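The chain below stands alone and is given in structure tokens; this is the form predicted on its own.
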Amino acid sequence: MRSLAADSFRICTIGGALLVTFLLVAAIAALFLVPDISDVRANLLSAEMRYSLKLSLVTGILSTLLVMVFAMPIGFALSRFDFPFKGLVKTILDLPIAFPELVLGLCLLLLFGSTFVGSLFKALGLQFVFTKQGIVVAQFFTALPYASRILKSTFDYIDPKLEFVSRSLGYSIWETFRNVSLPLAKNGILAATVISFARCIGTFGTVLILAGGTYMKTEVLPMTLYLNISYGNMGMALTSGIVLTVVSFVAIYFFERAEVGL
């Protein structure tokens, strides 16, 4: 009896698995096979899709440079560190991948609007109420909690010993960081920067409500996507979500291809 049951439940999990999987499948397969060949070939060529295409790969990267300069020393704090309200800090910084990314554009706008905040960057010459601007920043938000949380975890597998027996070296704590903490979290870092660029150039919600749906000005793949479904232009609608889509897999792939010769 305990066999027939183990045999039971092994059919259904594995059951349950390839039928989700056959599911994204065809649901990923049917963007592909949808549009007439030819109408993608000359959406992509479109003055559209290049700026949007291009603009989408720009703010992404800058997006991702930016979030991992910040979430690895976060990762490490909230790792390693104890200070006052740890836990709440730790909740806020989560908070984005609860939030709907509606809302979370609107706080940003009124963040970045009429704020001392807001003053205090233009002031510096940065505007990020609708402007491209304001999309990386949008970005930078969305993916940030991601990335964060990805190397807090890569940084509590690492034993904290080995850091002991570096400083205990002569190394200074950044010494340590930079030279024994880093390689050991090279698996996280990788893993977390193709999860962030993914979420960023992803990323639609935020940025529609930051830095604005405006047509060639502060439009990314998402909001070309959006853009021409609301003008029913479901051709060039669907080579965007194809141009996302293949984005998205390359950049799963290299992630795998990297992970492997790790």
The other form holds:
Amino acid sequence: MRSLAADSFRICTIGGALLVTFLLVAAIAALFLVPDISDVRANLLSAEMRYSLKLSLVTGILSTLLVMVFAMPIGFALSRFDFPFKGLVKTILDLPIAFPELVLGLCLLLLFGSTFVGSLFKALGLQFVFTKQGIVVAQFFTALPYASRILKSTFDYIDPKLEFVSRSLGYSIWETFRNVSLPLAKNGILAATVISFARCIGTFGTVLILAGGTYMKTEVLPMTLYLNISYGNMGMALTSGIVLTVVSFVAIYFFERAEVGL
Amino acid sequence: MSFLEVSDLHVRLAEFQLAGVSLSLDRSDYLTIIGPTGAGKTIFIEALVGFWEPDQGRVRLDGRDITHELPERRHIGIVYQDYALMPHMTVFRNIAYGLKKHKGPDLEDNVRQMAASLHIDHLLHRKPATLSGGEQQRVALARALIAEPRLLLMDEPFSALDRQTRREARVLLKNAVRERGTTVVHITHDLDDAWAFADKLAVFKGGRMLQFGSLHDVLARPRSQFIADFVGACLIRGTVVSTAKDDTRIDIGGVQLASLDAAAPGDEVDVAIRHEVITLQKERPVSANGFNVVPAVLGHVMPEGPAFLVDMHVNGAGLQALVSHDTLQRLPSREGDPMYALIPRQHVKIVAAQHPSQQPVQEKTRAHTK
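Please supply the corresponding structure for the form predicted together with the partner chain (the preceding block corresponds to the form predicted on its own).
What follows is the entire complex, opening with the chain shown before.
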């Protein structure tokens, strides 16, 4: 039999969850209900939206690939190996999660603008300040900590004894990673990829400071929303908001499905 | 030269240290390692297979120094307590995974043959999560054996099995390793595993190896009270009062025990007697007939499996005997009642002898006197 206190606690916690859920649903519903559907269709087909959507998808996919290439070894190293200053490295890698995006953008602008690192990349033909490449770099640093955290947790869940046994059976550490760790991390890798893509597509502040918010040049979806709000063009702003929301929904849907199997 | 030689092995892992382990095994030897949790048994075998880099010491296998060799080059198999089967592979693929070097047209035949020998050929299409503990254990064993390891390491492979399955698994394992002449190191908490398989026995505690020797030597002559308790023996201290050929008399608090082992008069000795060799009875026997007949006082009685461990006092020294239910029925029923312990002379083993003028030979050895 449940006590009265337990019942009131249950009601309070569930009530809180339902209240916030309702507010979120109402806010998202407003985004879909306010604009006229024919306007949305026209806006989706406009040159600016097509440019923005294409640029967002291309940079988002590139950044996500780059994030995964780095997050995989980072997650594995943090999960499996001890090395000097591991705690500090982990804290620094996680910093962008807590950092305001604008500050992160400013730091990247300084690093790639006027320092030795910027000059080095420039010499290699990579210019990140106020360019499309800058969008990828901004998205990369914003999304990386989310992916590396998810992958670290994923590898933490995989019993290291499986890798030990594989090596005792004659497989090198690389072969073991390919045959054992990677297949078992499949769900975590999918979750990290989806979340990274959603973060990349949605990154605004970092992109604005490093790559700039130039119309039809470095204009990704969040920038379309921002620029059109500034011009007072609510139709375009709402349409880009709808596209970003759909991407987030799909990402969260896949993330939840993948997480079940973690 | 021994097949496996471990010399002064030290491995430090965070707060734990495995210190100074040395032992050697001949080809086809079966070593059982016993010891409490946290003794360093698992770290020891993981150091043998190459998962931990030793801080000091050497490991030689089949004449080759493998101390710093990569695990994949050592050809040492390992079977874990939870079997560590690859959850994303079927039983067939798990077993075939052990055949890295022999992936050829006869791979399927080899896997099926190995599976048949361990009675798991009907499970080849299944995933490990759908198997019972006993089936998983056999799959893990098949995967390790199919690779034909030079040395097979097993970390409590039977601990998750019920009594009946464990018995069947013991028979299968024994046949499998004996047929192939595999050299085995087997960690267990269960002394029955040692009785079933071992040629040699090692006792670990607190990161150290306390004793290593042939199974019967360690069981009959435990070097410390801890080992005696662990292997089911009594260890008592006494003084040698007289010696003759095959007849050494040892005084234990006023009671004399005869032993076939040699020692010098005046020596302080630790005497080991296994629990199961002591017979108890209510009345003094008419004839000693090769037995030490010792008056004793009944202490606590504790069930131990299907038998009973009877505590008794012999002039202040503590002894334990393992007796059947029928024997217990014939003994006095109250604590403090007198009775007689019959101890065969050949089972009174002198473990450590020390002349009064000498320094202690075995610092950890303590008499179990009350």
